[in-house]
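Heads up, the chain below is alone and in the form predicted on its own; it's given as structure tokens.
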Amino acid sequence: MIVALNHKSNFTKEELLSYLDAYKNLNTYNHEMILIPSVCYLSLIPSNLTYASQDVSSKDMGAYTGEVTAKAIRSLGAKYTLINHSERTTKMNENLDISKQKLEQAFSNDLIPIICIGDSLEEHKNGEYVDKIKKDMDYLLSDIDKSKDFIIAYEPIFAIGTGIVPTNEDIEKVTTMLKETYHKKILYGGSANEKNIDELKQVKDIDGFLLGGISLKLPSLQEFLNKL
């Protein structure tokens, strides 16, 4: 399965070699682990180590103070970004059409996207989310060629650092809906941790899991991938 660690903005440089320093002995059972660091830590990551960016710039290179784009991104040695994740759309208020902008950036430039996609709490209770997440799929897809290599991480808003965890009915709605329709490898993120993979790795066209607060704590991480 595949397994990926979002730091989001944790980690000072020195927490950072000393968690990278604890992670050679963790046990992955050849599960394919991708970290994703602050990109500003990018360079720090050995290079044996599969590892992606958090984010990546809608805009190509030239007059953008601040930006980080996917053709420097890449040439850290990054393999893999995230695009679209809810606390960008969210927190910072970025739309489909920057994170489709992302998702050609990183295609043009050899990245691979995890395309992060979800819904909210109210959707979900009105039983709409399904529709919602494959009208999102589709507007991020348009005028792309569907063959190129993407990931799909299932995230509902609502569970995201919350511990609110859907039933693996209500996941499997829109894993089997993904997989069916884009042909892609799938993972579910959420409040997965190591108290309810047991549940949560039954759930049927999963190829893994995109962790957030569990990936800082090597000692749980451990306990996931021993029961994954």
Contents of the next structure:
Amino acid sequence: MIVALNHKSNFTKEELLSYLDAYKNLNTYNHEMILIPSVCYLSLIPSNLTYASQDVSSKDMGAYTGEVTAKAIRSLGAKYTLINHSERTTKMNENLDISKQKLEQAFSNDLIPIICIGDSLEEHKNGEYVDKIKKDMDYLLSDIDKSKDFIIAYEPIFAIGTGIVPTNEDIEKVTTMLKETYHKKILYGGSANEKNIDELKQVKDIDGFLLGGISLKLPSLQEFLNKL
Ligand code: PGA
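Please give the corresponding structure for the form predicted together with 2-phosphoglycolic acid (PGA), as opposed to the form predicted on its own shown earlier.
Whole complex next, starting from this chain.
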């Protein structure tokens, strides 16, 4: 399985270095681990590990003060980048148009996008969520060659960092639609942890997990991996 570790905006340099030191002793079995630290630490990740960026600029290289381009991130050895994480759209006021530009930047700079897609609690409750997710995905992928390499992460927005996880049956409505429509690897993300992994790993049509909170705590992550 793929296990992607989204550190979000956590850790000082010293904290990350001691995390990396302890990470060496983690038993990751045969899972494909992807470390996703804050972008400023990408060059601290040992080259034998696979790592990703949490975001890329929607712009190409040039006069865009403060932006971190996909080209620069790729040159630091990152293999993947998250695109359209709901914390970008709900907390940083980005929208699907910006995410689409970022997706194009990732593709044109040889970064494999992990496209995050999710529904709000309201959309989930009124049953429109499968259609809404398909509509958003189709918009992001419009004019893009679907045979390109990408991963999709289904992350219900109300599940991120809250401890609320939809039922497997509810998750499968999305993961099965995503698998049948796009034929790519599918991750689940949103409060997945060492306590609910026994249940979540039974979700159909998933190839791994995108982890936030638990990715920061190596003993819990180890328990998660032991059960995966
Ligand atoms: P969480 O975050 O595991 O803390 O819910 C997941 C994510 O935001 O990718």
